[in-house]
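Presented as structure tokens, the chain that follows is alone, the form predicted on its own.
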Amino acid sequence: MLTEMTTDPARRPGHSDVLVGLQYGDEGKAKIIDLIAPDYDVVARFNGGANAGHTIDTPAGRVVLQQVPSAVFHPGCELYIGSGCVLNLVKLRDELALLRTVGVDLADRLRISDRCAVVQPVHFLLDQRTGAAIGTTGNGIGPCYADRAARTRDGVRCNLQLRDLLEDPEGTAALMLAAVERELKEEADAGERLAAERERIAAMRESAEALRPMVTTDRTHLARRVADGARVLFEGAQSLMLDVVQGDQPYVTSSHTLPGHAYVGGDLPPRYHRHTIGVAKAVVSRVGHGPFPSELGAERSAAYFAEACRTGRGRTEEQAEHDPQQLLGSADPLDVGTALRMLTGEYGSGTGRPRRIGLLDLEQLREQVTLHGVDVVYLNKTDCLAHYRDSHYGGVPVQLAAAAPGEPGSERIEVLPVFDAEQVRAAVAGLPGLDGVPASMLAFKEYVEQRIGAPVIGLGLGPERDCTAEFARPGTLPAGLPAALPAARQAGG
């Protein structure tokens, strides 16, 4: 028999959001989530490990957060680590420590998943061996996924989470040893090496008791903190062009980054989704291998990325053998590309990797927002386009499409016209809504939203927190499809 649900204002349910990387990473989600942190109780990851690099910019200083969600700096926000993530014990330890010398203590408000998965000393050890060909971060996530889908290697057990490192540290230290042992059986300096992972398998085991007050056994938790009116940020640690099924494969991350995945690896029932927002960023990059449509010197640019890689050449070496200014006037793409990286600091905030640039490709961001269904985006580093200005492109190139393969030069360009840059920096002295904002630069998001489908709610003008001009809050939008949306995805498509 049915019954009738509680109407009670106290108590009715919250809901979530999704925030996602709608390219290859890097786009500034962090600042994002800085941003709108306040309007959330609770701000979690989902999946992923210490293979991220989420940067954040205080007046404190700079603070790069790899494993914690980005909402540090809001003491109202509950930070939880749900059971889709994998985990470097030692560096999660070392990250909460760091924290505490800029006067964020998480001991009270950080809750970690017991089903985490753990990265073991023989994660490394292949990362190591094979992550180089596609260009891996070398932190032993991708190993650490294949063990969690194997769950057992010649009988024994491969996928050991938190929990087991908590209930049995002996059996769990045992295990790890045994699969570093087998790794290097064959080696001529295996016993030496053993060592050394003792020693990191003894770290492991001190890290995960200091994190035990952090730890829950509570899979319910999320679900009973929204039924009783929390509100939700799920966090994405990789963006969407890099998930394991969705981008191209071999040169994708090993975890699932879409935002229908937050409620598998987030811990909490879909029925409470409301937005799902997009943070995507005017000057294009990525990291690592792997086809980049929009880059700027094409097969060119990949192969002097590879070559950096490999000799770990990066932005010191770059500044001393270029004027960033010369390169933007050149009529070579790939001296362009060097430019802007040099000018916007397009460099790996956990690796130091120059990262390879690309245009802003439009009919990319299209299809994620289609495909996944982005009600709102936001856009960062608009600001860095003032610099075309100075190219030989005289204005904003915009990717429309992709070249025809086997075809060179066929892709569709648009040009802009260029942002005032001093305008630009106006735009975000405390004014709101699109006050202050230039002409241009509306009309620019205008195009923006016609092109992808979806407004663009937010332009980002600089690393800080209030280098944004907002144009909404996700809270201020009806839940669902903004009414606007459809008119404009069918003028984008």
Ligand code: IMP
Contents of the next structure:
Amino acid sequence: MLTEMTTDPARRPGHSDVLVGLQYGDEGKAKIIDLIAPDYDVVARFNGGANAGHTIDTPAGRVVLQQVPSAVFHPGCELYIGSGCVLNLVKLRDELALLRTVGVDLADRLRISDRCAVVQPVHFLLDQRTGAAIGTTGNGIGPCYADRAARTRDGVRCNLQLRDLLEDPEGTAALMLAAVERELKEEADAGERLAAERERIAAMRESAEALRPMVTTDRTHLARRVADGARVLFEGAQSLMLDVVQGDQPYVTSSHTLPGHAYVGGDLPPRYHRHTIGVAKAVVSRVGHGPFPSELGAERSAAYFAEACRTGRGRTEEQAEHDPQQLLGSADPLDVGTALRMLTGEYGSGTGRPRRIGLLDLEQLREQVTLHGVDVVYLNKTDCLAHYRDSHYGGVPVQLAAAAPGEPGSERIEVLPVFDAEQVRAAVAGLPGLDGVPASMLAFKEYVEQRIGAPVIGLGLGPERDCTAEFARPGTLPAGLPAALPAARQAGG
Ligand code: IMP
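Next up, the form predicted in complex with inosinic acid (IMP) in place of the form predicted on its own?
Full complex below, order starting with the chain above.
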């Protein structure tokens, strides 16, 4: 049971770290949070909503989490959903119910800001109508954030927060219904659909009531906890390249994914910030449309993805048609990308959609590290790089600069020695401890550090939490650490 904190002047204040994905999402942030959560008292979300998602296999069954912060399996961690998030109330209630079936009851551990915006039926409708051109997740995220900024439409409130639904359920439900009614009135089957929307709104009201005990009206909750010594980890949803301003419009999400924003959407003053932790992966993927400078197969891969979205083509079809090992040997980067997707399981966790695949883009990482002051980096999926051994590259290709339009860009790629797959497996078996990590992999780590200008403190060697070779924990580094290692300054320029 969490006890209410009173600010104790005798206690030293705690601190907060912010963890963000450095690429296009799906970097394995949840796995790293699961690893480092024991070092924190609170894990908090500050942006996004049910567009995020990760699957966790537990002895009691599989759970898919979208809105609850990732540290659910650490009973000592409080979980907090900050005011910068947008809530799908029905899905959130379902997530909590699912967690109870695997023995995790969050009733006393989860707090939700009453200022979170509620994703309304009209938002799903609009996202489903217009989101396909961007490749959104269809969760109503964009229209919800748009209404949050708009505040009113035709003089009527359109941004409805959780507190509205709890303080005036009747009036708030009426506003939601009116909004969706306006959008549906031209449709042939408006009557039928409106009946379904009424039911959806009723379910949202019920869900809000079920969540009420977890909702906090105390805006100083986190600030007081940290003032009293608590250690907070902010969990960024989506990733830096999908930020609404810094990403490439319009192929972005609608929230700020940047670490600085943790202190807006996460309800904590920035004075407690200690480290910014970045998570990247060695075989890069992107879902959704938009620029992807290191994409294997470039425009052809993007077109293949667009077609897969249209036709529903996914994992099953690719497995039926291709032998990945054969594709890997092809001189065509598109084939290599397809092979890597198949061999490393890069398909949407919910949809099964193929993800676009790209080379590890060190230039892009260097820019993100510099722009956001990333102190330390975890690099996941390094075990997957071993597949490049059988490709025409003959080693691990990394991208050092974006190819100019119309240029093949091969001169911007450097090929590094590939690690020995056997040794990597031995390293995994030998964990914890770094004795088993092959020298070639350590050389790779150092090369990456010099290129991106930040220390790599963990290498992901497999999907499980204990498959991470850790070199340091964020907390073991001195506060205010300069982002660049000495050697990075020469290599990065
Ligand atoms: P939205 O966030 O649903 O509006 O989608 C906008 C873009 O962000 C689309 O390209 C999505 O595929 C992408 N996106 C949103 N959430 C995630 C995520 O958690 N991982 C990866 N991509 C995401």
